[in-house]
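What follows is one chain in structure tokens, specifically the form predicted alone.
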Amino acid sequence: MSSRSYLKEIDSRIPYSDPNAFDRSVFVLHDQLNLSVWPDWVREQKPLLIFMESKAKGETLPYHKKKITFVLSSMRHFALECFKAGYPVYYHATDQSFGDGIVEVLEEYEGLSLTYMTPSEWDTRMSIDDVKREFEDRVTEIPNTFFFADVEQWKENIEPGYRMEYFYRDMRKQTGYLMNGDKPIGEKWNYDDENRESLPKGYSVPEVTSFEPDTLTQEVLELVVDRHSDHFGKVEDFRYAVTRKQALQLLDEFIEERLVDFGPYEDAMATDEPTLFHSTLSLYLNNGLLLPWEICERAIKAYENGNAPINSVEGLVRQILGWREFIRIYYEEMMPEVREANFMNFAKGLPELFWSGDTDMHCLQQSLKAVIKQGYSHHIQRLMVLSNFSNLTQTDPRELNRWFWFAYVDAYEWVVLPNVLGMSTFADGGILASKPYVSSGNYINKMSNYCKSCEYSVTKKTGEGACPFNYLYWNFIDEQREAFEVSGRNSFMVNMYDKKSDENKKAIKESTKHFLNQLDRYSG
């Protein structure tokens, strides 16, 4: 079938606007979904704009069924309010990469110069600088503005050492978000010591409002069951925002029931709560139907009218002025060559049931259920329990960087790549973090409900009904010592090794060899 049979919603709503009654044109790509932050002259002068859909895209991982069809209806439906808003719209449909559907455009309507926005994933960025060298004449490229940061001022300091965290306080500093003059506003530039706390029996928390899938996206489900059917995930019970009014509605619903308790537990994890009390607004900051300067200042304000405590709004302006930004900048400094870093040389698969959320460990099949599910858990089940969970089992971390970049729905490569090869698996020797997250079923069990309904014991160390987690840690403290030394204030783990008897260092290594040798691996 035609990549261009699911188009009839667009087709009927939007007419036909002839390229060759344009001179100028823009391409806008589904993570550049918002006007307001490009060039003036694209609000003033109304040129063509171009949306496009490639399948050879869609086909490049198993992305998650969700992920699909999130991001083609939040572009359609952001095709359709652009044509009301009164620019001319051609919508094009490829079998092809988005490079080679920008040449099927230009080849077919030759008067036609067209403008394009750095795009945020490295492959697509190559796939459109080679139509700017072929069509050297037509072809303009202009910078993502979708972030705070310059890249070109801040990406030669990506080295061992540099931490977000000084990055994080110059650029309080530049935008003088929470700041009092050169001084933070609390005399602290960071809560950690008071976000850390378990989720209390019986705590309330609010449901996040869903959104019933309009013609629009039926027609989305309906193409991605016709052609993605073998992909990740389940396509059901579809309800994300896929309009800037959906997602600003979502944001007000943060900043009034969620953002108060947002510090507090932004580290707890709670059986079938897969979103607590975070913003789930990560979806939207991502393809631009929300912009991060938006979500801080509102959280700011919160904080100002004493609607929000500090410690919550911090650890948000945190994740995204912080966070966000120092990774994104660690990419462009690190790409390509990071797509293969690997530091402990793990060559393990993938576990199966990173696909199915089979076992009976209750952490995993928590965490896996949500993002089989609905292709989202938040960052404390991504960080401390599945990609805790693969480091631990040796597994070769681009094939866990290459999962979550196609099961959640919030995953692009850049976002992607640094939290997982340099962040939470250490794969990139220490460039972005100073030691491997890993942790035994302490942790879990200090900042979740989780062990009281597993089927293993988190008490018990080593043998038959031992929490994985357990001996798997001090194996891999044991095996990975040189990652551990890295940074000296480390190596004390390596040290408590050490000096456990004989007898429990035999106990680890033969839990450990029996439970790794009985794990399934995907072979897909």
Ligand SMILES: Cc1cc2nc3c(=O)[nH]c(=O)nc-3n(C[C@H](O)[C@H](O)[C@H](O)COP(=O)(O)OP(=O)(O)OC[C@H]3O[C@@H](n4cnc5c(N)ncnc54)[C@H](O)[C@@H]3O)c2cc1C
Given for the second form:
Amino acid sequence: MSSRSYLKEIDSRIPYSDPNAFDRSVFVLHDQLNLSVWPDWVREQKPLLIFMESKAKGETLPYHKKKITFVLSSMRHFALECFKAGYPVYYHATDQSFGDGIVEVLEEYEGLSLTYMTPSEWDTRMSIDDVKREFEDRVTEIPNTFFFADVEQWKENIEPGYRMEYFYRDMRKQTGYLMNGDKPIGEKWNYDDENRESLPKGYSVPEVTSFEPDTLTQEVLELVVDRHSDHFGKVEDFRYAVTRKQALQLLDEFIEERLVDFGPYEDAMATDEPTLFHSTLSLYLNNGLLLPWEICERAIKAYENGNAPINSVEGLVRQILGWREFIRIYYEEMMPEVREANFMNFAKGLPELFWSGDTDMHCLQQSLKAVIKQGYSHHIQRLMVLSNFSNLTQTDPRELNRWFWFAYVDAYEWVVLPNVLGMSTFADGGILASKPYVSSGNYINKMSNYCKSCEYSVTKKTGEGACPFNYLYWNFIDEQREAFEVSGRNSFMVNMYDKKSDENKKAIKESTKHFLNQLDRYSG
Ligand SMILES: Cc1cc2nc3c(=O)[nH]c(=O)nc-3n(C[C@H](O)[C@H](O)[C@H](O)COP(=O)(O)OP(=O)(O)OC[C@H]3O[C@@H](n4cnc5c(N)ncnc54)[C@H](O)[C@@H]3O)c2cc1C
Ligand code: SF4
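And the form predicted in complex with the ligand, for comparison with the form predicted alone?
After this comes the whole thing, all chains and molecules, with the earlier chain placed first.
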């Protein structure tokens, strides 16, 4: 099938604009879908907008079928909206990379110059960099303005000991968000002590609105089924927003129905509740349909109007203005070497269950079910269930990073890599995080109701039927002393291990050995 066979809807709704009739064009990537952050001249002059679908990019990883659907459908809808708003649009489909696709356009239309915004992802950036060098008099790069922070201002701060908290406080001062002059509103930077609650039994969780696929989306679904049937995840029941209007509807809904409970239950997990009070807005933030300041300012307004408490609003602002921006600066500073980070030298392949979801460990089964079905799970499932298990089973963190990158609908390398190799696996040796994120079954039991329906016993520490997180955790503490010594803070866990009886230590080692021996690893 030619690359255009699945573009019939676009081709029938956007009349062909001959690029020969233009001398200036703007290349809009699939994660830059918002013209309000582009320079004024783009909106004033309405140059030819070039959109591109790269088959090669879709095949670089076995991306979740819903991720490909989301990315392509959002871009097609956006291109159509731009056309309706009076922009000439050229929608290009190529089998090649983005860089080669741009070369195809520039070679065919020799009078055309092209402006593009720095791509967030490294490989796309590199492939377009080559084009910029080859066509230096026709191609212009402009800085990426989809974020709050200026990379150049912050990136030299990234080093061991520079923590998100320092950056976040400076960003609060810079934006004035939740500030009273130089002081944080409420005299506190952080309300975590009011958060971190588990969900009370029977507490009602509002549903997130879902959207029926329209004909544009249906055509993308056909493409995905045809080209990517061997990719990760389920394609059925695609219900994500694919337009700014729909994404704004989800933002309204979050502010009105879930923000109040966002803070208290930010770390909670519950059976068959993959989203709880989380915003689920990362998808739309990461492709530009929503902008980070829009979400923060809506939340702050809700606080000012007395409609949301400070602990929830500060918690949300911290995630977006703090964590999201911080990890992007980290990515800019640490690439590309950080891709190979593996502080603990773990070499085992990814457990097979990350692909199949087949496991009788209820917490894992619940977290994986959400990913396989929707390409989404919330932060604590990513950190304290999936990454925790990967760490405890000595999985190569680069394999885990690859999995998170293709399995989640909101994953792009700039955001997934720092979260996996920096935060959740300690693979960078302590530059981003102060300690490895590992825990025994106790933490999962405290924050969820998973253990109640599990075949394993969370109170049993070793032997048959014991929760695997329990013995795997103590084995990790023993074997990874160095990682805990880096931070100094957690050496008391090492001391606790050392104080265990020889018999207990032997049982931990035996249970661990047995579990790791029978754990299937993915070899695809
Ligand atoms: C191992 C691991 C992998 C992750 N991979 C991704 C990823 O591929 N893409 C992604 O967007 N986020 C990723 N995160 C961060 C975070 O888990 C998700 O942003 C969040 O779960 C998205 O769901 P939400 O929109 O409901 O978030 P909410 O809980 O509602 O938070 C609001 C927003 O804050 C931002 N945010 C919160 N924490 C982070 C963080 N640590 N890094 C960046 N942004 C953050 C997100 O934009 C999110 O939409 C990862 C975290 C971990 C531990
Ligand atoms: S008992 Fe262990 S494996 Fe089972 S749900 Fe609880 S933490 Fe997970």
